[in-house]
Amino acid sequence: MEFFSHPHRRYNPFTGEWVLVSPHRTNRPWQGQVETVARQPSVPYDPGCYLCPGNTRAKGGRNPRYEGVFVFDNDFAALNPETPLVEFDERGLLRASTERGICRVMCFSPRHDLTLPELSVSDIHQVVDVWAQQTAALGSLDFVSHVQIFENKGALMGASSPHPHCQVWGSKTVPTEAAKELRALSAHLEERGVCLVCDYVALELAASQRIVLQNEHFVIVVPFWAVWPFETLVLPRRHLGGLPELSAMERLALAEALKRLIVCYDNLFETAFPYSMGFHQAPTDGAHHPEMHLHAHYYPPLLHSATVRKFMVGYEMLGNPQRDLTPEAAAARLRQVAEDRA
């Protein structure tokens, strides 16, 4: 579209929010902060790592000598299942309520020096299986209405350890970002009688401009409204609400798609690409949620190279998100990247 070459706003139907796109700024000189490229671990076992097999954690617990995926309750959890229920409200202006929940850490592998794309598809398939198991297990607890799986990869995204791991949090209430999506997806279903994500997948398949990769069961796109430079959405072709509903073939296909995506990321700037990612899935509150369609968000911060990242400051904090590189250009660059590790 011709107007894509001019400043314009794009609407995010998942949240009801807007992003400003300024494609004419892509050639501006960069004189901002340049990051130091973090060194990747070079040893398969680190005696000082609290996530490695057999090691003692900060609060004294000892990890078993695990050989596959390992899950344990976070020693410094943000949520507690024993929190007493208390409400506070002063004239509707000062409001607070206690929150119950549980937080777990999930190690992808006993190997300290392997990130997710360096694992085999079979190993990542095991990770997907445990994601589904943890969703079902935490979702069955009477004080959990929402299960959030997320991974912060790299020191740039605040990862506390380079050992390959993610976190699984179960909370009593649906958190803000997931709640925004639920409202938008519910409104779309009520107004149009169809799933918003199913609608969107069909549009992207027809347009093909923003597709990064796909297989029989999943499509990965740079969303039309992407905020981060190389942000992607992982979308199942079939309508389903959560990870436990994935068939055996879909779990294998998800593992294969995730490996391909993160290899593309790593090869784009020839670095272990940092990101925050997470799945949004149906609440586990016992209600029926036909509006929810399982999907995953990847939010990588790198902008021009392995040492230059996007900052959300100024206008983004006070106005709305803004980007220079169009989602179409970002998708094209990711497609061009060889999927074999260098």
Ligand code: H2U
Contents of the next structure:
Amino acid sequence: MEFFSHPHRRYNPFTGEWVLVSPHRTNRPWQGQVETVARQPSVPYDPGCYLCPGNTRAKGGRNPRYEGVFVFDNDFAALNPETPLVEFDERGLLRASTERGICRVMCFSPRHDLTLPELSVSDIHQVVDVWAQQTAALGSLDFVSHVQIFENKGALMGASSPHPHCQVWGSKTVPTEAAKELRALSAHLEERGVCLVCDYVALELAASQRIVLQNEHFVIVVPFWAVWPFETLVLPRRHLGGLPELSAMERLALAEALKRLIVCYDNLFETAFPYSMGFHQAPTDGAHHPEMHLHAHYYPPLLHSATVRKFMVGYEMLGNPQRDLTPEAAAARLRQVAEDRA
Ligand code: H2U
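The block above covers the form predicted on its own; next, return the form predicted in complex with the named molecule.
Following is the full complex, with the preceding chain placed first.
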């Protein structure tokens, strides 16, 4: 009796949440929504793009004729540094508090038509350097306790422009997802005296079946508790809290690993694979955070082709996430794609 071939629940120790895995359902028919494949831009410069070098943005600011990575303050920022601090509380049921912060947009390249994996490893290394610089710069502001770097890639994930870019938000409060992880990581460190992520990396290396790829400094796995079909977790082998702590060699290794991962994704369904990704790193609140171990989550929505996505609805909204394809099968598919390319 093979345990993993039966319906079962898997625990996510990063969040304390569960996912239902139903491996016997992988071949169920799909007669639902079919997405259109967004066409990739074919021109290196688009005069109508708000993010291309030399162009005027939506609120009138003009981009310089930048040549590498370009960062600017978001013209439609969700958070502002000057927001007055006010609390609202009615009988503990209606609670709110104002929030300070800062939002930036980061263009990976002046080239409108390239996506991250089409950049050279040294260009991606520059992106990693700017991620680290932005984390340090925003993290040093007195109203920023947490820096969230994230990328929405593809129209399917709500990206507003095909120009390769990500966002950096610094906030006074640690947001919900990061806070959940910090609590779990803290509890693990307190109870067992070791970092949860270091423990998990060792388990995955020993098991090897969920590893997608690895290099000297990073391991990329489909986590045991993955919710999205081809979700991955990017894990530094060394215990460190945030991007600014990465050595030059580790930054290069991260660039190399991310390029390989996204090439795998793109080749899986022969499409520019959409996803939301982001880093979780130690808060910048001035306290010591030995529990935090830098990592990146990739959440791609595609299920079994370029046009069929997984929906988080019904049972997911009311019960807990559910998946059909096992994380082990997803990792094997991605590994196969990587090997076919080698
Ligand atoms: P997304 O594609 O992930 O939405 O990120 C693009 C961001 O760029 C978005 O937050 C900002 C939007 O507010 N933006 C500007 O700041 N200026 C512009 O002229 C266009 C878009």
